[in-house]
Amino acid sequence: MNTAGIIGGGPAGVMCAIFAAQNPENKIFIFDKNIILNTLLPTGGGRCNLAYAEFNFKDLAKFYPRGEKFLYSVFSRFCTQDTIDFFNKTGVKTYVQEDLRVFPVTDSSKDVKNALLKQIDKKNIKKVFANVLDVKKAADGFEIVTDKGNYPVQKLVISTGGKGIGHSIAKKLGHNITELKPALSALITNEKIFTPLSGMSLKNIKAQVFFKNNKIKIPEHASLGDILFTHNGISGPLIYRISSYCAYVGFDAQNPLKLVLNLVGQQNSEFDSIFLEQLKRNAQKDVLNVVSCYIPKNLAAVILKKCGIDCGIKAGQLSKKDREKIVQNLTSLTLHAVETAHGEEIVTAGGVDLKEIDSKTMESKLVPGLYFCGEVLDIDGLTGGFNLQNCWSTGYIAGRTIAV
């Protein structure tokens, strides 16, 4: 019989309790300091996005910036259809939108934090709402130091997420941590021009991103999507995937991150020659109006006014240098970060170093009978049910090894 310590109550820590105790001679704890699964609740903007259905395992691994090629190993054990049909089994139904994500049936977190707290009951898991002060390693395993009382375990997994005492723990274990940056983060910008445009949304924009002059390396994946205007820069998914990308790049203010947008999913020579039909066409009109054929109405006149374009001269009057500036707006709209939006960020890049883990059971190489699961790892996956994907899967195998 194993007694196993599982430090961190979210989704990675509940898939390892759960599958640790399939074996039943084994007494399982979970420690929290708060509501177990709360941080479930928010996903998917209350939805839950499960996962992404994606079913070949090195594909799945290419939407994680970090992490890629420790999850072929990971992925191979539990993936995409193995979260499906592990969830089929607790009794939430899945489906799967358009775009690939998969969502439960409800629509509902709540539904999934329910689920999986019933797999808890069931198994008997005992849950300890208390704070984790420190873990001391023992002759037999370890004892975990709460402001509750010390519990002395054979076996302990650490699965506090991207930030807490996981870390910290770690590295007091032996093992290093790979430095901690924002990532899948909103972008404060330069250019306050924009700012009154806050709320507004582009769909299906191309970007390319330039650091020093230097262009950074973003898979054709990552590089397609929609954007939102903020009061202070830019977000939205291609936001959120360019920031993770860029996590270690080290933009300021006197560095900046550029930005390279294309709003009309055209080439400059090709949407030229497009574009000056169309103001042909239209000389009458107001250029203001040709504009926004192609953008939104007050997109529009924040680049002409960028531009120094009256927005009420006629399409035919507009000179060639004038049309030039709009058509280089339209194709490749420039903005420089300066800094993520702090405190804003989805999930943390870093963490523990993955050379130090064992992928075929979540074990630490440095220390045995130490385990990691979830976010508390160096992995960080894009928007889209990618990180969860991590904790169903790191979680698993963890409590799977536990088991036996």
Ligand SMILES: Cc1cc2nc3c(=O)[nH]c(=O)nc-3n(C[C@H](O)[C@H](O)[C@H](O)COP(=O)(O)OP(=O)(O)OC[C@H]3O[C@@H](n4cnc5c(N)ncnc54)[C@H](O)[C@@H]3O)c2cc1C
The other form holds:
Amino acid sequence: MNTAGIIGGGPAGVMCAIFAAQNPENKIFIFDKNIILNTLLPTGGGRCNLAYAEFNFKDLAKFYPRGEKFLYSVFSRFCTQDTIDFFNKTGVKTYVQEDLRVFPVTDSSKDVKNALLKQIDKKNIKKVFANVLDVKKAADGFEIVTDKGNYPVQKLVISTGGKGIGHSIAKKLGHNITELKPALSALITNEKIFTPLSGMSLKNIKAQVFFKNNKIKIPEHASLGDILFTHNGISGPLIYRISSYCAYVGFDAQNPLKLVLNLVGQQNSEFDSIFLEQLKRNAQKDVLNVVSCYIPKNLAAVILKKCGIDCGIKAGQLSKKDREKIVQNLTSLTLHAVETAHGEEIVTAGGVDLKEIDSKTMESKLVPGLYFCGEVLDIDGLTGGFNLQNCWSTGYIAGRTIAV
Ligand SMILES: Cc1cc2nc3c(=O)[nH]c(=O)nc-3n(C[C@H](O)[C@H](O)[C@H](O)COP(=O)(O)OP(=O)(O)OC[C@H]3O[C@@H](n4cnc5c(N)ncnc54)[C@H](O)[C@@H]3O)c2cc1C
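The structure above corresponds to the form predicted alone; please provide the structure of the form predicted together with the named molecule.
Next comes the full complex, and the chain you just saw is listed first.
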């Protein structure tokens, strides 16, 4: 009989346990200091965005700022369709939303959690509610040291996510940990003029990002999306993606990240002629009302204030210089991000170095019998179900390897 200890009962650890237990000879333990699968509950705003409906494994891997190449091999073994099939079999029917995000039909992460817990019980996987403090190498495997006693296991899986003890255990066992950084996070900006707009969202904004005058390469699909003004900066899906691509840029108050946002979807000269025409047609209207045809009125008022233009001035009286200032702000609104919002990140970039992991088995290349899955690895995806897909896929591979 093989004994395997899985440290971390999040989505990755649980997926691994379910597949490792397919071999009835295996005795599987999941250790968690918190309630198993509670990290699943807030996902997708409580709806659990469990995958993304891209079925080609290479195209799916493009949505991961870190881990793309490694995931080719992982996703070629367990990809989106496998995730959907797996959940169907466990009693979770899914549907694909217009934006290709996959959810359970009940829109409830609690239902996903309960279905997985049922599998754990059905397969006699033992849950150990304990804080893992350390791992020691033993003659026949490992000894897991917890606040509730020590557990000898032959195989060890680390699936403690982006913030757990897993990184220090991996380091102690000889692994390199790439620098950990917040990703998918809101940004704090210098421009306090937008503070009163906190809570306002804008759709289909196109962004360009610069650091020290160099343009940051952000894939086309990731540079268009919705934004949300916050009390101290800017957030929303587009900003989350930008934060992920800029996780290692090293911006700060001295060297901020320059975000150039196109609010109207047209280039400067193209929009200028459209706007000029609009001003002429509405010459008797307040300029505020004309600008409000393109963006929400509160934002229009802030932009006019930023340009030093009186909101009450008639459209027909606007000077060419002031018109150009407005056009510049609507086509290239510039904000300076000085840091990420503290502790609000959705995932951690960085983790166990992928060079030291066999993508076909998820086993350590340095320590036989040691496996990793989920966010503890140096893999992070964009918003859209990609981070959970990483957990299902790497968890499945680690589990299957242990099962045979
Ligand atoms: C608000 C929010 C919403 C999200 N929404 C989505 C979404 O809709 N779709 C998506 O794809 N991704 C989403 N994510 C990301 C996704 O939830 C994570 O990537 C995923 O949970 C990582 O799973 P994991 O199993 O690797 O680690 P985790 O889920 O972090 O689980 C790790 C487990 O290890 C345990 N642990 C840690 N240290 C110890 C220790 N010393 N002893 C014992 N146990 C320990 C923890 O208690 C935890 O249960 C969201 C994240 C957040 C924060």
